[in-house]
Each structure stands twice: as structure tokens, then as C-alpha cells.
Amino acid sequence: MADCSAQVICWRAAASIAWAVLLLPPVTAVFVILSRFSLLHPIHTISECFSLLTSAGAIFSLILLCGVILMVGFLNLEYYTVIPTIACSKIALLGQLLHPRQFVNSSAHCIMGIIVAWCCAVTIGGRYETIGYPCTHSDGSTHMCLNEYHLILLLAGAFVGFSHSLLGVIHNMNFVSFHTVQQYKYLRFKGSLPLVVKCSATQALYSVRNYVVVYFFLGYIPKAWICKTLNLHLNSSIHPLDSIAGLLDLSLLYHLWISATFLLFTWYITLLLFRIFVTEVYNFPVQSSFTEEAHQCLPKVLTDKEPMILKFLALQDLALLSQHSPSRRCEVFSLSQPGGHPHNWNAISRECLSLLADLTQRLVAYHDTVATNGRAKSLSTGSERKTSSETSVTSGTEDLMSPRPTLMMKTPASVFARSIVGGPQSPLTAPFTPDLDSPFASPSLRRLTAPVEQCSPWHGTVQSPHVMRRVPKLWSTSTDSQANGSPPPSPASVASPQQQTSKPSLLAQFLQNRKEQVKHFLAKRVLIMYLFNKLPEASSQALFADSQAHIWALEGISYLIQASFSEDQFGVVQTALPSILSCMLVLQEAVDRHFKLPHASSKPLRSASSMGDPTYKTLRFALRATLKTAIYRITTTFGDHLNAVQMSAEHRKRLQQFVEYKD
């Protein structure tokens, strides 16, 4: 698989970098014209720019810029991801910004920003060209003085590079999304070019504004360090630039802005080309006659975890072939010789059902922790009891997913890490619910998330997002006692947990009291609460961060089932139809429950002023629509034939609503 990865991904990244390098000369020429253009002498300016572009200094600057483009392309290849890392709180986002890996990335962008700014200073020329110049003091001596115009341009490049790296984390610019509408690379590049220009100019404007403010207050620090290091002097006869008079220079502000725009534009062009080339459709062979090429076939690539980009490309190819390629669909429905086994269909359907079952389990675990009205279900009942839907999907998909574990595809561990603070009775999922043992959990939240007593009328499995069914008995009946035929124990005879546990020592009580005091003290601090409070929609976005894979799995398997009605000569698909329908219906129920949560149904605002791709914020809506469409696609194709499919009464009733178009 490593060879296939190098062949598919690395060559595409290299092609994107090559195109970025080829586009660098015309972009540089435009920058030179804009930075040196004069309305009073246009012809003279154009001839001067042409002579400048053919000079030795411009060629050397172009070579340095090519090296920067290569480095940017390498960082894009190193840091890209198809599953975004979503911070569910301010402190989590701060942790991402302060991560050592991000520190290396920011340092590299600062160095590259200085190199690009130096090239811009040499290209603009004039007062920006050198770091030092000879000046005469009042006593008649000649010294080398600091050229602050050159310094402020270099520091601006470092500041813009650092800001770009931080915004990349905040806006998930390393996230690579796949477009729903397939276009040629040239058309995608042409359509995205105005957005790149707009984002570069806008971000450069804000970066220069912030940089001017920072330089006004802290500009004396780098000036003093540079003068001491390079043995330069300050010319007292001119205004320093870290003053209001020095910064109110329209020509200086314009050159800072045009240089920052040029820097960001070259980097964004490299990023755009990388996204276009990496996400281009790749056709995997469904089956191969040669053993050494078996690892490159679609069923094999689908089952591999790494690299994740190949898995996404394979799922994209599956969704496309199931819709538009009858010849490749025949290979999926074919039987192996000798033996007559549908290995291709079994591998593809097993992986698709594994992905759907994984998402269902995540949703069920989330719903068992956070109730729709703010309560958290007690895991002592939720983990021991299963609804009929969960039981049916487990039994229905067992035959397809028995050779390997169900949880094949996970979102990053940092996103869906399980918190063990709550103990075995209430394992909370970290990004979705606040840590009840943290010093920042309010008393009201602890009351809402307290375990439900077994004698409570709310005890039992939640049947509806809004209606809680009361248990018809005064106390719950033990499963073991029912199985043995013995009567349930009386509530008076059952020892309470407080009676069974030993009394803690005085030292443990003292430490616990001090811990609670620290919690209450920190909980009253506004800044602490601001950092540790959960972001409203981040939990839902993190839950569906990898849903593009589930969308393709739903499209691929539903289109294959639709085509099997007339193309499946051996009936290999119909044998798995009960399991597939059960898996989809259970996922539909879990998704419907999730969208009844407070923040799940509100669509975030789309920001058009950033190169960060915000599509991950609306993946849950796309998944819900795709899931419902996939079920309708199957019911419309098979119609009354679905009455012969074996499934539970609850699923049959649910499926009948789709058949009658009542859902």
C-alpha cells in the first residue's frame, strides 16, 4: 500500500508544486508592476519593470521564491488532513495553537515570510533595498545607519507568516475537502482564483493593520537588537517609524499591503493547487488478474486505514462507479472462479456497513450521555439494555462484519477521546459533555447529569426524544432474577451503595474538601469559565467530522442495490439486503434523535473571507439528506418486493413509511 500511496498522493503533490512554480513568474511580474507603477509616467514604469525583471537580482529573488514555494508545498503535504480537528472549547483551541508541532509550523512560516519580504524589498528597490546605508553625524563622521524601511518590511513578512500559520489552525486550512460536483482541474482553478485574490487582499489588510499597531508599541525592541547585532546606528535626523508621524506614510502602508498580498497569494495558490490535484477522482481497479496488483484494487484499498486520503478516494470512486459505470458494477456483482463467491461485493458491503455501524455507535453513545432536555442517561441502564433497533442492527450486520471488528474508521483520537473521569458507571465522551469533575462544572449541571435512581419514574430506556415512559413497577426487575424465576428483591432488602462502600479516611475527606474549594474558586473566575466552556456547535461538528466517508458509503451501496435489481444475475446483493436496510434504518433513527438536540439543527454562517474550507460544519445536514435519499432509492426500486425481506416488525413499520412516502 505504501507504493500505491506514493504513486497516487506524492505524485499529485509534486504536480501541484510544479504548477505553483510555473505560475510564480507571471505573479511576480504583476507584483512588480503594482509596486512600482506610476500614473504620471506609465510607459517609463513598464520599461523599468521589464528591465528589473531581467536583472540578476530579480532572477536570484525568483530562485528564492521558488524555494519558498517548494517548502510551502512540502508543509501542505505534511500537515493536510481529510478529517478536520475541531476544538470543542477555547482551551482546546489554545492547546492546538501551543502544540510543539504547530510551533515548528509557525517558525517555518516566519522564516519563509522573511525571505519573501526580502525578495519584495529588493524588487521594490529605492528606500527598501538594503538594511544599512551610510549616514553622516553632526560631528562629521560617517557611519552605517539602520534602514528602518527595510527592517519594517522584513518584520512585516515574519508577522504575516506567523498570522497565516495561526489562522490555518483556527480555520482548519489544512483540511482537504472533496467537491460534490466533479470538474476539470482548470475549471476548478479558474473558478477559485477570484476567491484567492479576495482572501489574500483582505487578510493582508487586516494583518498589516495589526502589524502597524504592534510595531508602534514594540518596534523599538527589534530596532535595538538589530543595531547591536549588526553594529548599526540610528539616524536621528529622520522620524522613526514606530511613531505616529512615521507610520502615517501612505506609500509605506501601500507597499506593506501589496507585499503581504503577494506573499499570501503565492501561498494560497500553492494550497489551492494542492487541494485540486489531491482530490481529483482516481479510478481503482475493482479486481485484478495479477496477484502483485491486488493491493491496488478497490476492495483492498477500502479496508485499509492508512493513508486516510486513499480510503476517501476509494469511497469516492465507489460512489461514482455505482452511479455511472455499468461495466465496473458488473465486476462488483461477479463471482470468483473457481468457487463462485462474491468476494468483491462482500468486501465492499462489509466496509460500508462497518462505517455506518461505527457512526451509529458513536451517535448512540452520545445520546446515552446527553439527553435532549439536559439530562444524562444513567449508563447502568443504558449499557445493559438495548432497544430493538440496536439489537436488530447488531444481529443483522453480524454476518457481514464478523471477519473483522466493527470500528474500522475513527475520527482522530484527540477529537473523540473518551473521558474516564466519570468512572465505569458514566463514561462521558470528552468533546461532547463537560467534565463533571472539572473545577468548571456548575452545580446545576451536576444535578442534571446525576444518575437516575432505579425507583424514579424516569428509570428505563428512553423511547422518544420528548416523551419519557414511566416504568410500570415500583422498582426495576433484575434480569438474572427473571431468568432464574425468583421474585425480585424488595427495595428494603437491597443494600444502598453508601452502605456497601467503606467510609473514607480523614485525610481523603480533607483532600476532597480542599479539591471542592479549588473547584468553586476557579468556577467563579470569568476568564476560566470562558476558556473551558464548550462551544455550542463544536460537539455536533466533531461527531460528524468524517461523515464524508459515510455519505459516499451510503451513495455507493444504495446505487449498487438499485442497479442490482436489473444487473445482478446471481442475486448476490439480495442476500445482504436485510442487513443493509436494518443498518440504514437504525442510523436513520440515531440521526433523527441527534437533530432534536438544541444545537444540532442550526446551520453555521458561511464565511467567504477565508481560504479555510467550512464544508465540515454542514456535513451532518448532508449526511441526513443522503441517508434519507438512499433509503428512498432502495424502496422506490424494489417497492412491494421488500415485503419478502426478513426484518423486525419495528423496522418493517419504519420501512413502510418510506415505501408510502410518509417519512
Contents of the next structure:
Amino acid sequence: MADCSAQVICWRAAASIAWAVLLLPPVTAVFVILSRFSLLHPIHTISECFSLLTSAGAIFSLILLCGVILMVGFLNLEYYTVIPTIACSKIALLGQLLHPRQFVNSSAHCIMGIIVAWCCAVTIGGRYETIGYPCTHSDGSTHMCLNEYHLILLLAGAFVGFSHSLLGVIHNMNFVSFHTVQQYKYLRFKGSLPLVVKCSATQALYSVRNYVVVYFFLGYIPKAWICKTLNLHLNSSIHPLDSIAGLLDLSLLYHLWISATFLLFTWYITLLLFRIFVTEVYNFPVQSSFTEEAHQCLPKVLTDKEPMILKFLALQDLALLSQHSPSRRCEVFSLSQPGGHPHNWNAISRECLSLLADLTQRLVAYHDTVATNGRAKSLSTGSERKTSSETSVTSGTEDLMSPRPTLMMKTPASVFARSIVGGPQSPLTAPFTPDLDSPFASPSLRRLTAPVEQCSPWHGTVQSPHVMRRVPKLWSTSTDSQANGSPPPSPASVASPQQQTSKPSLLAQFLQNRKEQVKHFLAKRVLIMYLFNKLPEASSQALFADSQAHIWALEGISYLIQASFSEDQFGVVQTALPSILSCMLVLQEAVDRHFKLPHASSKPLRSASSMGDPTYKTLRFALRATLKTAIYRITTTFGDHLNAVQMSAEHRKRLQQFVEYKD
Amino acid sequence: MCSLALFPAPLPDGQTTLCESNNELLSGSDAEERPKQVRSTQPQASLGLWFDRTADRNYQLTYGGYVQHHNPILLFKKASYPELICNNSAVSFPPAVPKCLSVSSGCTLALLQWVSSFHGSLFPHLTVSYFFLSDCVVRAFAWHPHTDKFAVALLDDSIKIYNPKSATTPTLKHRLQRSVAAVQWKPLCASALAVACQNCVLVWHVDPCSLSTRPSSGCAQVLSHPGHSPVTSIAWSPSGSLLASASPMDTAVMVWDVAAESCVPLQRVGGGGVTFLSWSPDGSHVLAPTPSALFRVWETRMWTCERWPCVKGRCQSGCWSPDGSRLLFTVQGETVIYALTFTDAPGSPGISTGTSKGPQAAAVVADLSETSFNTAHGDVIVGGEIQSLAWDPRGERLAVLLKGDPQAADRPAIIAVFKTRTNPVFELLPCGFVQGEADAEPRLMQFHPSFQHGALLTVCWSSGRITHVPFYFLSAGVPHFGLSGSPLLPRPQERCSALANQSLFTEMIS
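Now that we've seen the form predicted on its own, could you pull up the form predicted in complex with the partner chain?
Every chain and every other molecule in the complex is listed next, the one we just looked at coming first.
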């Protein structure tokens, strides 16, 4: 475990939070001016704002806001991931939303939303300032009455915070993507700022619209509750706000909107800064003369699995050094001083190749379970897989704990998997993880895919027979799902293994039949189908969710090979060239085959403006393009010399197509 | 410094330049004699395409591989942006409209017109005229960086792809493919072609093995960004990973991640839009001139830029040496070529990061002021302003397109070719003029990126003809990286006979 490097992430997060806190006062000042601005008295407004900003109340609310920013930054650090979680069906998404970890996140955002809204209410002042005010009843007695304006603002904060947290799950807002265009932090921040303003304003608009509708119908509940707990009265002489006339107050709507914008803007800024700081390029030393620092060197960090972000940073660094830095490339090609072994190159190439081989295996496994029309292929292919790939099927709990040797990188199967501590996950997420969530798999398919599933890494740590036995699959589709009007579950799912090899008794068979009937019955219900149907292209996205790592591996290794043509003095690369080429060609074939599947080559819709980064949706296209470019880079560099490289006839034929630029 | 006075005299009328061989430029008299001559001397010299918009025949095969091609004539007026606004606002109201309304609308329009007249002074990039909408039938031309195929964008906004190895000539048409200004093939890829259009950049994926002559518009990716139009120049990074696009009306250069269809705008204050882009062959720098007297050189590692204010006018064109260490550029209103040297050429060992100090000032390397030559048909004045520059991928020939004066008969637009040498010192030596047919002016030119036997200059003429002028020479420097290192055959005659059966283009019969 690279402790020092892991600390880097924490320091970066801390720096980003510090900047967010520093940016808070100017943002608050802009908010104050915008919220109190009146066209008729511009000078008066500004002087009033200045006096307000220096008052004790404002400073107190600023301190509160700083606390909120710290909390948001902490949550960002806690929940971020470099590999997005892709829900393959509606029910999986629902599962993500209802997960306890997500519940904690949502309630934290709710509370922070209330705090920010309270600060907004105090700074806007006027009728929003306090929750109670003295009022006189018709009989002349004075009471404390509920200030509904204050309440509506507080509840708006809670609502916006909650919806922000929910949208975060839906849009994968905790996904941190790495940019292909490197820029300095300040310039990147400056470039993204308009987008953040736009996003927060539009998102606030939608949230306020939804909130107003909700408040119109359900507003009386919190009102009554607050009145009861705080012993306040409702002023019957004032028009209630949860009515059409009360809500059609333009000034109220404006204040709701500007407060929501302020809230979302400060949070988005914190998120943006976090992303910018955390994805900054980190230079790992290629080799060190001291053994104590050896664990911080690039070849070592590359092979580490945890934390995932460090592996990504190392791969990014590898891709950049192979492209831009001749002196560091020189270190990669160098030999160890006593012994004369190319340890650096060996470690790097081995890691890259295992990444690529892993992806190939995943794609082949997926393709084998899925015929192009969504039905399973013949049983024989599946059973072949069984022998080759899986050995530790029956080891339930051990399997859960120990990383499988075949998997180099696991996709955390849910958002809730912390990428820093990627330990075993709670079994609760199991029914909602991608791909195994669809129980509409026929038993034969299930039997067929069981071993394959074990070697397909996107089930990662969650999927284990042990867990799955506790959550039995209830139903499966039959062909009449199409008669239902719903599309057939496109790429058939990889379902849970049933490892019990007990002989089916009569009773068990009877139960099995009943189960099938129940499944048939449920499969015809529209709502169930809606929940359990696969989202198109989601499984394809899930398959390539961590492909940024493969892209860097491909870039890094192909640039290194290109550079080796002139820079590699000892010929260390030449020995690995055949295996690298064949690895790339096999992957190329697998990727080509994958893109022939339905939905695999359909482009995702461009989302208009959201803080969620949609790059994960197009990673498979990026991978395909990078793979081709990488092969072309090698073929153009070596040209006819490739004829001297040993490889199978099939691969040579394929490579020849690249040499002639026909692919 | 090299000047035009050292050049051999231009050819008389009717003579066209065929090729360079044995260190001299050979010429032929006219089209009738050419096939014979071609067969005997240089095979590639006269093979070419001819897009003729006066001919009313489609695809007529003429001798020697000429292809005539008819296209609908779309003439675009050269107009600047404020002019367009003025034209739009000159609306006459129908008489039925009440007078007060028409008067008030007229006032509003006048006010708008008055405000829009400030546009030009506030934003200099808005006054750039669409110079690319010229009368030439060929709008844009691009060689594939690794093979012998090329793409030609025609005046009717269709793009044709010619490949000597395949019988099909795919025609690319798309709903959004309007006012095509530039095309470029993606490096390290067989199929991707980027097209700069009015409102977007299209990236076509044309399968080289496909037999279809009309790829569907589903093969094209659309890259668009609000406010980024018209796109007039594009440049792929030499590694094929990024695509930059620029518009004279947009101050930002867009750097696209094509697979993700996402872009990063690179914006700096000052200068206005970006008139064209040129990515250095080593991938380390991008030249981005603006419509005002300022150009920028972006460094591609962290995307920072150097500002280069010019004294006189805007940067007209520029080109990079093959190793990316030297930039040649010309300035509007001046008749010299400037050179900038960037010392941090990657590949030089010892420099770890690419942020070393750049040059301080540009040096004049060639003077192309007007020079008169005495020919048999009287004096011909050559020289003046420079339209564009092209440097061959080995860094041995530099083609300079001189604007000339379209009104004066004795001042033709002409291509001057220099021999260049970078080691031990940078040097320009005269080579000669490349001329086409009598009335044809050169419009576009590009060197073949991977010609084995020297350099091959492709010129698009105003008559719609595209010709290839090969320059046969032995490379003086080390064999260029990525090209075949096998030595060329020693004697030109033998070489020619070896080349005679290797055709660069298929002759099309249809």
C-alpha cells in the first residue's frame, strides 16, 4: 500500500476544500446583492448590503456556511469513485437510491440544505428572517405565530439538498473523470465556471418548480407539525402559502430560486474543485535508488489495486511520460544495475497486458453468454468456459474476502463502494448490482452462465454464491415478454449461480414448477417488467466502466513501443513485442465483436447541462478508437520489420490489414 | 536570405511544370503532347483529376487519366458580417402595416444597424470575410497521411474520396455539411475524415473496404458547440487523439475528444477569432493566428500559449518543419517569410519537460518582393504577398503560393518552390516555379505526406484541375522516422521505369 501516495489524495482534497471555503465570501456577497437588489434604489441597496455583510449575524452565517462546505467536501471525498456504477435496470437504480449509505448521504444533504436555507433567510432578511412573530388574535390576545415564509425557505433548502443527493446517484455525480486535455488548475476552473453557474441556475429552477408543486399538495403536514412542536399558531388573517394565490408570489419564487441557486452553486463549486484537484497529474518516480521509496515508484503503484484512484493516476502518468518525456522513458528501458534485468519495463508491460487481457476475457465471457439476439448459445461453449476459468466456485465466504487471481481490476459494483477502502461490500447491494439484477434469466441460461459469471469481473466483490444463495432469484422471462409489448431483455443477463449440486427431489421439482408459474405470472405485469427490464446499452456501459485504465494502458504501451524504435538501447521491448501485439489483436477482435451486439454501438443522448460527467457513457468508443490507433502506431513505426515478429498466421493476417490501412 | 532574383525565369505561356528530376524542373508544352511524354519520363507528372464546371458531362474519361466532372455552380459572394446585417435590415414594409408601426420598426432597425456598426470595431474577428468561399470548384483537399488516397471537397459541399486501390469513389453528403472549408484525415487511422462545416465539425468514418458509394449519414459524427461557427479550420493532433477546430467568429479554439464528443474551449483575451490552425508534426505546438495583428502558439502539453504580436498585419499562413522545431510564417502586407525556432524539440535528450524558453523574435529567412523576369513573351513580374506555405514531410522542399495580381496579366499567381536544408544551419535555396495552364491560378496546395521518392506537391487550380508535381530527389538527411528506410534507386531513369507501372490513381470509367 502506497501510504505516501494515498496521502496525496487526502491533501489534494483538503486543498480543494480550502479553496472552496476561500471562495465562499465573494459568492455570498454576490448572493446578498442579488437577493436584496432593487432597481429603484441601487445605491441604497449596495450600502445596505455592505452594512449587512459586516454585521455579526452575517459573519455567524458565514461560519455556518463554511461548516457546510467542509461537510460537503468531506462527503465528496467519502463518496467519490473513479469507476462509475451503472444501474442496468430500474430496480437496480431504485436499489441504489434506497441503500443505507445513500440514505446517510441524502439525510446529510437535507440537513445541510436546511442550514444553508436558514443562512439565506437571515441574509435576505425582511419577512423571511424569523420563524415566529407576534400576532394578535381576533380576540385581542397576542401569540407567537408561524412565519410561513421562513418555513417555506427552510423546507426548500431541505428539498433541494435531497434532490441534489438523489440526482447525484442518477447522474453518477460522484464519478470523477480524467480529462484528455491537460490544463493548469486555474485555467480549468476558469473554463468550467460558466458551466457551473448555468448548471446550478437551471437545476435550481427545476428543483424549485418541483418543490412548489410538492408544497402545494403536502405543505400542510410540516406546517402543522412545526406549529405543534414549537407551540406556534397559524395566523388566520394572513393568506396561507400552500395555495395557488400564495405561491404565485413572484418575489417569493425569485427568492426561492436564488437561494436554491446559491446552495447548489457552493456545492457544485466544491465538487468541481475536488474533481480538478484530485485528477491533477501526479508524477511518480519510475525508479528510485532507495529501497524504502520503491513502493512509491510507478511499476509498484501500477500493480496495486487499492486505492483505485492511485492506480488511475499511475496509468495516466504512464501514458503521459511515454508520450512526452524522453528522460523518463529512458528509465523505463533501463536495466537494473546488478543483474541487468529490465525490471521496470517488465513490470509495466506485464501490468498493462494483464489489464488488456482482463478486458478481453470479460468481453469474450459476455459475448459467450449473449448471442446477438439475446438468447443463450448452445450449452457446450459455456461448459468449456467452466473448466478453464473457474476453480473456486464453492468457496463462499473466502471468495467474498479474497481477490480472485484472474481479476486484475474489479468494478465496484455500487456507488457505495468506497474507492479508498474497497473492502468487501455488504450483501445488501447484491440484488441491485448491474447485470445480475435481472432475474429474468431462464434456468438453463443460469446454469450455463454460472461459471462464466465468476470470471466476469464487473460483479466484483459482491457477487458470490454465498450471497446469492440468500437472495434467491424468483422469476425468469419467457418469450411472452415480447407479447407484453415490452422489448426483449436485450443482452441476456448473467444470473446467479446455483451451486447446490443436490439431486432434485420430487418436492424440489414441484417447488421449481410453482416458481416458474409465479415468474410467468409476474412477468406479465407491466410494472414489474418496467422495473426489471434492462436499460438499453447499460450493460455495455457497465462492461466498459473502467475502460479509462485500459485506454491509458494502450496509449502508454504503444507510445513506449514507438519510442523503443529509436531509444531502446538494450532491446528490452523486442522480447515482449509478440505478446503485446497478439494481446492487442485479440482485444481488437473482441471489441469488434462486441460492437456488433445490439445497442453497443448506439450513441448515448447528449445530456444538456448537468454536473454529472457523462464521459463514462462513451468510454467504449474511446477504447475502440484508442485501440486502433495504438495498433496503427506500432505498425507505422515498425513497418516491414513486423514480418520478423513471431505470431500466429491468423494474427499476421489481421496485422497485415493494419499495415495496409484497410481496417 | 534567399530572394526571387536567384530563381530561374518562369515558363512561357502554354508550358506547365511537370516534375523535378536531376535537380531541375521539367516542363511540358500542352495537354496533347503530354501522354507521350509522361510515358517516357515521369508517370505521375500528369495524372490528375479535373473538375470542370463548364463541361456538361459527368465523369468523362479523357486520355491520360484526366477526369472531367460536372458540378452545379454555387457562387458565394464574398461578404463580411456587418454587410450581411445591413442587407437583412433593409426590409421594406408592406403598405398594409400602419404607418406608426413601420416608422417605429424602421427606427428600431436603424438603431440596431447603428449598434451593429460597432460590432466591427469592438470585435475585429467579426469583420473577417469568408475568403474561403472562392470561385474554385475544389473547396478543400486532403491527402490521407499514410496511404495514397485523398479527399476532395467540391463547391456543392459534397466530398469525394479517391483511392487508387479501390474502384469505388465514395461521395459524402450530409444534411449539416454546408460551406465546407477544410477536410483532414485522422492520423493513425484508416477511415476517419474530419470536415469543417458551417455549424459543426463532421467526422466521417469511411470504411476503406466498403463498396458503398454513398456512405449513410449515420457514418458521420457531429461535433458542435454553441457559438462555434462557421468552422473554417481543423487540425488533428499527429497522434490522432485530439482534434482542434477554429472559427474566425469565435475567440475560442475547441479541442475535441472525438470519441467522447466532448470539447474543451481554449480561450484567451485579445485578437478576435482564429483564422486557421496548424499542428506541428511532432505534436508539441499548435499555431493559431487571429484576424488582428497577433498570433498565438499553443503548447500542447498543458495548453498554455505564447502571444506573438506582429507589427504590420495578421499572420497569413504558416507551416512547421517536420521535427516541429521551426515555424515559418508570413504576414499580410509583407513579402517576406519569417522563421521562429523552438528549442524544446522533443527527441532531443536531456530536456525533461517541454517548458523551456521559446524564441524571442522571428528572423526573416526569405524575401519574396516583386522581381521582374525577362522572358520571350515580355517581362513577367513575380512576387508580392504570400498566400500560403507548404513544407514537404521530409523538410526538403518548401512551396510558397504567391498571390499575384488577378487584374494585371503580367503578374500571375505562381508557386515558388525552395529547397530547404535544416542541418547544419537553416537554409533556403531556389528551386523553381511551378506553373499550370495558361489561365489557371493555383488555389490550394499540399504535399503528399508519405511519398517514397522525394516530395509530391498536389495543386488545385482555379480551373478545377488537380495536378500532382513530383520532386524526385535523394533525401539528404537521415531517413525520416516512420518512412521506409530503404535507399532509393540511384539513377533517375531506372527509377522512372520502376515507377511506370505503379499508378497513383485508378483511371475511372463510368
